[in-house]
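Just one chain is shown here, as C-alpha cells, and it is the form predicted on its own.
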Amino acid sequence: MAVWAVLVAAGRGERLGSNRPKAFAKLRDRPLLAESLERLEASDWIDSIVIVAPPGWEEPSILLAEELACTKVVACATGGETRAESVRAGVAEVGDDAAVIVVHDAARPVLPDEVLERVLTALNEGWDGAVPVLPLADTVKRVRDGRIVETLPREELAAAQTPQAFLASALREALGGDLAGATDCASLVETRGRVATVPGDRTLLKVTDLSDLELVASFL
C-alpha cells in the first residue's frame, strides 16, 4: 500500500524572466524545487519520490535529491510539451507497488504536511481522489469577445491547489485517454470517478513571476 509522489518540475518559467527553467529560479539561495523536494522526503506520507525535470535538466535534478539526501528519490523523467504529458511520464515511473499517487507541483514550494494528510485521508473514505482548494474571493464573469455574458455563482466555485491524491488505478486509467485541454489531473479523473475536495493553504501560492518568489521566500 506504497503512496508515491510524482513532483512536477518541467515548467519552462519564462515568466521569471531566466534562463533556468522554474525549477532552477532561486528562492531564496536555492533552487525552487529543492523546498517541495526536501518537504515530500521528510513526509511520513510519502515512500517514493518521482521528479519530473526539464528536457535536458535530470541530472542537475537527480544531483540536487542526492544534495539534499532525499533517499526516496527513485526516479527522474523527462518532461513533455504539457503539464498532463509530464505527469503521465512521471506517472510510468512509479512502481507496481503504488496504491496511491500524489501528483505536486514544484512550482507550489510551501508544501504544508497537513495538506498532504487531508487528500490522502479522503482516499481513505471512499474517494477515486482529493484535491486541495480555496475559495474565491472575488465575483467571476464569464467574458466573450470583450463582453460579459454571465456572472457564474461564487459558492459553487473553488480554485484547485496541488498535491492532488488519487488512486494509482484511478490516475493511470485517466491518463491512458485523451490528455487534451487537461490543466490538472483532476479534470481527467473526473470524468470517470469521484473527486473529493479539502481545505486548500493560502500558502500553497503558484510561483509564476518575480513577485511570487518574493512573496513565497516571506512565508519561509
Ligand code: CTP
Second form
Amino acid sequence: MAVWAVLVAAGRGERLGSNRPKAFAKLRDRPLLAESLERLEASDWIDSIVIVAPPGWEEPSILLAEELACTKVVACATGGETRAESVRAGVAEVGDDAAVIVVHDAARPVLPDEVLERVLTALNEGWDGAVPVLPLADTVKRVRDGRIVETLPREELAAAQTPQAFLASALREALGGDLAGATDCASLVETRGRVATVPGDRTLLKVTDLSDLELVASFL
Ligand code: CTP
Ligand code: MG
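The form predicted in complex with cytidine-5'-triphosphate is what I need now, so please give it after the form predicted on its own.
Entire complex below, previous chain first.
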C-alpha cells in the first residue's frame, strides 16, 4: 500500500516579509520549496507527492518539480486561506491507493529521512497518526491581558513539528469535519483517533522570519 506526501507550501509568508510567498523565498540560491521537495523525492519511504501551491504559483511549482526531476509529484493543488484548508485541498488529490498520508510543511526545508522512518514505523505499530515532537526548554505560561494566569506542567507539553503521518482513512475523515482553529493535522485526528509522538529533530525548524532562513541555511 502506498505512502503519499502532501507538501503544504501555500502560505503567504507574511512574517518573512518577502515580495513572494515563503515557499519561493531564497534558501541559499534556490526556492525554499526545493529543499523539502527534493528530500521527499529522494526518500524510499515516499511513493507519491502532492504539492499545495499558493494561488497563482501552481505553474512555478510544477516547473520546479520538473527541474528537480521529481517523478513522484503527481499533482499540484491550489492552497486555501488557512493551512488546514490547504491540507484538505492537497488530500483531495491523493489517490485511492494511499494507505498512509504524510503531511509536511514546506516551511521546514531540512527534513531528515530518519524522521519519516520514525513516524511511519509508529503507524506500522498500530497508531492512527504519528507526530514528531521536541520537549520545551522554557517554562510555559497561560497569559491573559498581560497577566500570568497559570503555569503549565512542562513535562506534559511538547512542540509539534512535521512530517505528520496518518492512516489515509483517519486523515480524510478528520478533514471532513470542522477545520476552524486547527493549526496542525494532528489536532484534527487526535480527538477521534490515537496519535503517537516520536522524537522530532532540531533541523526541522520552521522558517518564520528572516533570521530562521539564515539558521536553516546553516543546517544544509
Ligand atoms: N500553509 C499553507 N496554506 C496556508 C497557510 C499556510 O499551505 N493558507 C503552509 C505554509 O506554506 C507552510 C506551513 O503551512 O509551509 C506552515 O505555515 P506558516 O509557517 O504559518 O507559513 P505562512 O502562513 O506562509 O507564514 P505567515 O503565517 O508568516 O504568513
Ligand atoms: Mg501562517
